[in-house]
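One chain comes next, on its own, written as C-alpha cells: the form predicted alone.
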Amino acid sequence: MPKDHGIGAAPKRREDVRFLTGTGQYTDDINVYGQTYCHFLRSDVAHGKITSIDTSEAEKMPGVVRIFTGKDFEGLGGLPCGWQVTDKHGAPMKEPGHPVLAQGKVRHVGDPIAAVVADSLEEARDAAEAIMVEIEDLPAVVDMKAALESGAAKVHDDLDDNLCYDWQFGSEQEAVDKAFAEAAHVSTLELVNNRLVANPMEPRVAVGEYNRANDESTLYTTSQNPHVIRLLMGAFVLNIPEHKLRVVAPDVGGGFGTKIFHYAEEAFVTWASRQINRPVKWTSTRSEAFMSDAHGRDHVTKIELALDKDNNFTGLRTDTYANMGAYLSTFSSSVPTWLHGTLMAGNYKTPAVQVNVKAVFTNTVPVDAYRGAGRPEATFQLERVVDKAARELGVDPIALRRQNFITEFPYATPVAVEYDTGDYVATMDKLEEMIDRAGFEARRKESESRGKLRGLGINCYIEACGIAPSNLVGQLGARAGLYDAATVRVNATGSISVMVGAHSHGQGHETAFPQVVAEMLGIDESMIDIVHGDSSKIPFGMGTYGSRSLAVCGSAMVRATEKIINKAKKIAAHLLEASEGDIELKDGQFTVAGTDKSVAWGDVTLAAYVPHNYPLEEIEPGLEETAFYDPANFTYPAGAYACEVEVDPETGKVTIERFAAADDFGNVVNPMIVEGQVHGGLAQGIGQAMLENCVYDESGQLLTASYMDYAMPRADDVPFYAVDHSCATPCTHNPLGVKGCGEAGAIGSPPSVVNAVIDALHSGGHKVEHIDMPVSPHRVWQAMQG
C-alpha cells in the first residue's frame, strides 16, 4: 500500500489552500504606509545616444515627488554579473557596465531612461509622458553573426567589438580531429534554439522601504533567491551593509529562472526610498515584462557527430553563437558555457567531445537562465543530430541510442563532469513499455486514412542539478558559493520551525520539506512549519533554481535535523537514566534499546526548554541547530521521452496525440509534486517547440511584445501525459538520494516534438531534415513545399 505520510507519500500541497482561496501574500499585495509609486520611462529605440533629458515640465505635474535619471546614479555601482568566464585564450570575458538607469546611451528597447516617483501610479505615468528625451539613433545589431563582422555597430563603445568571450572546452583538439578524420559517417546539423520570454504568472514587483530611525532598508521583491539579491545589490550596487539591508520574497507566482537575477528596478526602489524617505513601489505590467525581464535560450549552433563503421559515436563537436543581449545579466555568462558545454556528452559514451561558444552582445533584452538553463540547449542539439544520424544510416533511432548508452558508473565524460549513477537502458525499457511501439504502425495507418501524417519522436536527456561543489565552481568562475543552509528550531511543545535558504515559488517546499523532517523524527507533518524568503529570518541561502532545492537545501535540513536528534537523545538518555548509545528514536518515541522504557518526543523537547532535570554543565538548554551543506558533485537526473504527432499536410498544423516521459529522479519524496513538476516542464517545452518565439526586427524593435504576437500554450495544445519515475537510481552523494525534477520536462520535450514532426513528414515522402522551433503550421507547410 502507498505511504500516507513521510518520504514517498503524496499529501496534497498545504500551501495550495491559501493560493486557491485568495489568501496568499504576493509582493503586489504589500502596501506600506506613505508609499509612493514608480513608473519607468523606457527607450523605444534599440540603440541610441541620449543627447538631452528635460524633466522640468514633468516635475511640475500633480503628485510628482521626484524624477530620477542616470545622473542620479553616478558614483554608484552597476548591476553585477555573478559568473566570470575565461575564454579559450585565457583572457577574462568582457564585462561592460550595466547602469541602473541609462547613462549616455540606450542599448535595447525597454532600457530604462528615467523613473518618476509620484503619489499615485497614474500621476507617475502622466509625468513620464511629459519628460522630453532626445535620442540620436544609432545602427542596431540584432543578428549575432552580423554583430561580429568588421565594422558592425558596437553595443558598448568602450569595447573593441561585440564579442563577450570565445570559449572552448572538452577533449584535446588532436583527439577530436582524429575522430572526424577516421569517421565512417558524419552527421551535421545547423539549428536555432529560439529566444523565449519566461512569462511567469506573476509579473515582477519591487517595494523599497527605508527606516531612517535605524538606517535600515527593506526590499520586498518577486525573487527566487533573496539572500543573493541582498548580497549583489548591497555590496556591488548601492553600498549598503548587509546588516542594514533586508530582502523579503513572499509568495511568488512562478519564476522559471527569470526571477533569479538582480534587476535594475529592485536597486532603484531601494535607493530611491532612501533619497525621498518614503516607500517606493513598482509593479511591472505584462508589456514591461516582455522588454525588461531576462529572456531565455537564443543560440545558433552547428553540431557534428562522427560515427565508426559499426555506428558507435566516436566524436562530437559544436560551434555555438549565444546571445547575451545588451548587458550581462546575473548568471548569463555561465548558461552557454558551464551549464551547457558540460552536458554535451549526454547519455552517450562518445570518447571525444569539443564545444565552442561565442557569446555576443546585441541590442536586445539581456538573456539569462530559463527553465533548464543550458541543458535544454545541449539536449536539443545532441538529440536532433542523433536522430538525423539514425535516419541517414537507415537504423532504428532507439537502437542507435541504446548501442551508445553509458552503462558503467561512475562515468567521467570528456567535458569534465562525472556521472555518479544512472540506468539509461532501464528508462528506455520503461519508455518502450509505455508507448506501445508495436502498435504505432497501426496508429500511423489510421491517421493516413484520415489524410494526416503521423510521426514518432524519441529523445534521451541528462541534466546536471545542484551545481556544486563551491570550490569547483569557484575555479570555473562563479562569484558565489553554491551551498545552502537550514536551521531547525524545535519549540518547547515539540512543534518545529525550519528556516531554509531555498525559496518556494511553485515547487511545494512547504509540503515536501516537512515530509523529510517528519520521517526522521517520527512525528506528524502538521507539527512542522517551513520558513523561507526572508533574509532576516534565515542564516543564509542560495535560493531555488537548477532543481537544487531538495538535493542541496534539503540535505542541509537533514544535517540540521540529525544534530537535533543527537542532542535530543542526550536529553532522553538523562531522563531515562540510560546510556546515550542505547537510545533509539522511532515514531516520535525515545526508547532504551531492548526495554519498554521510553519517553515521548514532546517530553524531551519540553525538558530542553524547562531544564529542571538534566545537567546544565553537560547539555545546554534549547533545541535549535543549523547546518550548511556543500554538495560533492552535481546530481544527474536522466530520462527517455517519446512524442507522437499528427501533421495536417494541407495546413502544416501539428497536433500532439501522445506523450510519454520516463524519468530517473533518484529517490522521490512526494510523487504527486514530482508528477506536477514534470507536467509543467513538459508544457513549457512543448510551448517552445510548437508556439513560442521572441522575435526582433533588424532595427531592434521587439515584434512579439504581447500575447497578441507571442503564442503561449493553452490547454488544447498539450496532451494528457503518461509519466513514470519508477526507474530510480539514487544519487550516491547526498543523504536523501534525490536528484532533482523541476526542469526535466522542459529539457526532454522540445527535441521529442521536433523529432516526431520530422518523422511524420518523412512518412509522407517529404525529405525534410530539420525545422527550427517553433514548428508552427507556417514553417511546417513551407518545409513540405520544399
Given for the second form:
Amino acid sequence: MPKDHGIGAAPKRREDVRFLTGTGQYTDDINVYGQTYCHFLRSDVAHGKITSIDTSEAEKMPGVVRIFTGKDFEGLGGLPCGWQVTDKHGAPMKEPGHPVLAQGKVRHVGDPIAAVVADSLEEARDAAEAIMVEIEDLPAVVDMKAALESGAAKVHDDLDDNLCYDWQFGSEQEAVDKAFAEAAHVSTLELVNNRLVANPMEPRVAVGEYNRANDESTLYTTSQNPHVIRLLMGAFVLNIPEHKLRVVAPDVGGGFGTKIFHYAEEAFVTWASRQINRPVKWTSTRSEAFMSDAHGRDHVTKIELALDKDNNFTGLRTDTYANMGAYLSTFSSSVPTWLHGTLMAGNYKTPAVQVNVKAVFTNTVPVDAYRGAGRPEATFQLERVVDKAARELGVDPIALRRQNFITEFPYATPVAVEYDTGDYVATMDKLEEMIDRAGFEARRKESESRGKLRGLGINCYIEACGIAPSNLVGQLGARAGLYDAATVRVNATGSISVMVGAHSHGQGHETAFPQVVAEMLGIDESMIDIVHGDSSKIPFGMGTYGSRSLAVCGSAMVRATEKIINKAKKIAAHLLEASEGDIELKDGQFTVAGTDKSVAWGDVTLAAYVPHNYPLEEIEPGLEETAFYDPANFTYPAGAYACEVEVDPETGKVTIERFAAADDFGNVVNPMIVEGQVHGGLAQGIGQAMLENCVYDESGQLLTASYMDYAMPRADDVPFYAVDHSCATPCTHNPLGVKGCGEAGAIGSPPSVVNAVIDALHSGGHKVEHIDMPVSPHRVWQAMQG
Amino acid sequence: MYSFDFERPTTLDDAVKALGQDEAQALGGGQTLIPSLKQRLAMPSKLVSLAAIEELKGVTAEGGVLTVGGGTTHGTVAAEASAYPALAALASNIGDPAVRNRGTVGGSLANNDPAACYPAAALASGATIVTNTREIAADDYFQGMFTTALDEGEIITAVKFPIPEKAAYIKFEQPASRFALVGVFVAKYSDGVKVAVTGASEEGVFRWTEAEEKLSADFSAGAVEGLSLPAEGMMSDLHGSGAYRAHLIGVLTKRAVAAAG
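Cool, the form predicted alone is there; where's the form predicted together with the partner chain?
After this comes the whole thing, all chains and molecules, with the earlier chain placed first.
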C-alpha cells in the first residue's frame, strides 16, 4: 500500500495551484514605486575595439534619466569567477576581467556596451538607438582549435593567448601509457558535445531598488541562489556589505543552471538605482536571452578506450577542448574539470583513466553549467565509445558493460571520487525487463516491413550530486563553501515555517520538504510551509543546482528538526514530570515510554511560547532551530537507459518509439515529483540529442538567435517514457539516504539516442560510426550518403 | 516596437483609402508583421488592419472552384474548405493554433515567405489571386522570395482555387520553426498534373515541370522514381543543404502522389 503522507507519499504539488492559475509572483511581476526601465545597448559584432561612444544626443531624448557606459564602472569590480582551476603545470587559470559594461573592447555579440535608464522601456529603447558607438572590427575567434593557433586574434589583449588552462587529471601517466601499450583493442572516437542555450520559460529579470533612508539595496532577480548572488555582487563587484544588501529570488520559471550565475545586469540595476535614487528594472527579451544567458556544453573531444583480450576495460584517455566563451562565467571553469573529469570512470572498473582538458576563450557568449554540467559530457563520450567498442569487437553492448561494471562499494575511482554505494547490475536488469529486449527483433522486422530502420541504444550513467563537501571542493579551487542551511521555526500553536537556503524553481520543494518534517514529527504536512528565496528571511544557504537541494539542504532541515525534537522532548518531559530519556515522539504525541501518559505536539509548542509551566532555568523559551549541513561526500545517482528509434532512410528523420529509464536515486521522498524531474531531464537530453544546437558563424554571429532556428523539443518530439526508481541503494552518508534526481535524465539520455540511431543505420547496411548531436534529419541523411 | 498610427476600417474601400497614405502598411493576421514590429525591424507610420472587413472573409465552393476570402484565417480554411480536402489539411498544419486563428490566406500570399505552405497550394492549383483592382494568375503572381506581383497598397480580396480530382500536400518540417524545410503540393486535374514546391528554392515557390509531365502521363509514385532536381539554386542553411532539399523534393513528391491516391 503506497503511503498517503510523509516520506514516500505522492501528494500533488501545492505550488502548482499558483503556477497553473497564473498567480505566481515572478520577478517581472514586481513593480516598485518610481521605477525606471533599463535597456542595454549590446554589441552586434563579435570582436571589436570601441573607439568612441557618444551619448549626447541620446541623453536629450524624452524620458531618459541617465545613460551609463563602461567608463562609469571603471572604479568597480568585475564579475568574479567562483572556481580557481590549476593547470597541469601548477599555474592558476587565466582569469581576465569581466566588466559589467564593456570597457575598450566588445568580445561577443550581445556584450553590453551602454545602458539607458528611462521612465519607460520604449523611451529607453529609442534613446539607445541614438547612442553613437564606433567600433573598429577585429577578427573574431570562434573555433576552439583555431583560437589556440599561434597568431590567432586574442580575446583578451592582456593574456598571452586564448588558453584559459590546460588541465590534466587522473591516473599516473605511466599506468595510462602501459594500458594502451598492452591493449588488445583500442576504440577511438572524436565527437562534439553541442553547445546549448538553456531557454528557461521565464527570461532573466532584475529589479534594483535603493532605499536612501537606510542605505539599503534590494535586488529582485531570477536566481537559483540568492545568497550566492548577494555574496558575489556585494563583496566582489559593488562593495556593498551584506547587511545593506538584500537579494530576493521570488518564483522563478525554470533555471536549468543558467540562473545560478551572477550576471552583469543584476549588478547594473543594483548600482544604477543607487546612482539615480530610483528603482531600475530590466527584463530580458528572448532575443537577449540567446545572446546573454550563459550557454551550456560545447566540448570537442577525442576519447580512447583500451581493452584487454578478454574485453576488460584497461585504460581510458580523453582530450577535450572546452569553450569558455569570451569571459569566465561564475562556475564555468569547474564544469569541464571537476564536474566532468571526476565522472570519467563511469560505472566501470577501468583501472587507468586520464582526462585532459584545454579551456579556450572565444568570441562567443560565456559557457557555464547547464542541467548536468560536465557530467553529460563525460557520460556521452564514455557511453558512445563503449558502444563503438562493442560493435568493433562484435560483442553485445549490454554484456560488455555488465562485464566491466563496478560491483563492490565503496569504490575509489582513478579520478579522485569514491562511490559510496550503487547497484549497476540491478538497474541494468530492470532496464532489460522494461524494454522487452526479447521482442526487439520482431519490432525491427515490423519497421523494416514499412521501409524503416529500427535501432536500440543502451547506456549507463553515473553522476555526482549533492554538491558538495566544502573542504574537498576548497582543495579543488572552489571559492565558496557548498553546505546548506535550514531554520525550523515552530509557531506557538504548532504550525511550522521552514526557512531553507535551497531555492525551488520547478523542483517542488514546497511540497516535498514538508513531507520530511511531517514524517519526523508525526504531524500533518499542511501544518508546514517552506520559505525560500529571500536573503532577509532565510539562513545563508548556497541555493539549488547540482541536484543538491534534498541531499544537502534537506539534510540541514533534518538536523534542525532533530534539534527541535530534542528540545521539545525536554519540554514534554517537564510537562509529563518524566525523565527526558523516557519520552517518545510518535504521531505528534509525546509519550512516557511504557505508560499512557502523553502530551500532544501543540501543547508542547504552546508551552514553549507561553512558558508558565516551563523549565526556564534549564532551557530557553521558544522553539526555533537552525542547522548548517556540509556533506561528507558527493552522492552518486546512477542508472541504465534505453532508447528505441525508427529512422526513415529516405529522409533521415528519427523518431523515438520507446524510452526507458531505470534510475537509482537512493531513497525517494515524493515519487511523483521524482518522475516529473526525470521526464523533464529526459526531454532536455533528447532535445540535445535530436534538436538543439547553438551555432555561430565564422565571424561570431549567432546563427541560432531565435526559435526560428534553435529547435526546442516539443511534446510530439518525445515519447511516453517508462521510468523506474525501484533499484534504490540509499546514500550512505546523508540522513535521508537520498541522492538527487534533477539532472539524471539530461545526463543519461543523449548517448542512448545516438547509440540507437547508429544501431538502426547499421541494420540497414550503413556503416556509420558516429553522428554528432543533434541527430537531425539532415545529418542522418548526410551520414547515410557516406 | 516603434509607435505608429492604427486604423481598422470595416470596408474594403476605406482600407484602400487608408493604405494610400505614405508609409501605410496593411496588417492581415499579423503573424509575421507583429513579431517584426516587436523586434523593431519594421517602422510603418500607419498600420491598416484588414481584420474587421467582413467582405474579405469566408469560404465558398461553387462550380468546381473554392473561393477563399483574403482575410480568412487558416483555422477557418481548415474547418470549412471541405470541398478541397488537401487545402483544408494544409491549413490545419500551419504553425500552431494561435497562428491558425490569426493568420490569413491573404497575408500569407502577400508575404510570400519562401517556406510558407499556401504559395505551394496556390501554384499547384493554378489559383487566381483576386485583388481590389484585378485578377492575377498564380503563375504570374509569385516572383521570388518575399516578392509578388502586388502593387503598393493592393489588397488580396480572395483566392480562387480550382478544385482538383486528387491532391495532397506533404510538408517536411524544419525542426525549429516547423515551416516547410521542403513542401510539395501535387494536384491532379482533368487536363494534367501540377507540382509546386515550397521551402527549397532560392527563387521561392516553383513548379517542377518535369515531374508534372511524368505524372500527367502516369499519376503514380513510380512515375517520378529516379527523377531529381539539381542542388544548385536550392537554399542551403543549418537545417538542410541544397542537395538535401533537392533530394527531399523527390521523396516528398512520391509521397504526395501516394497520399493523393
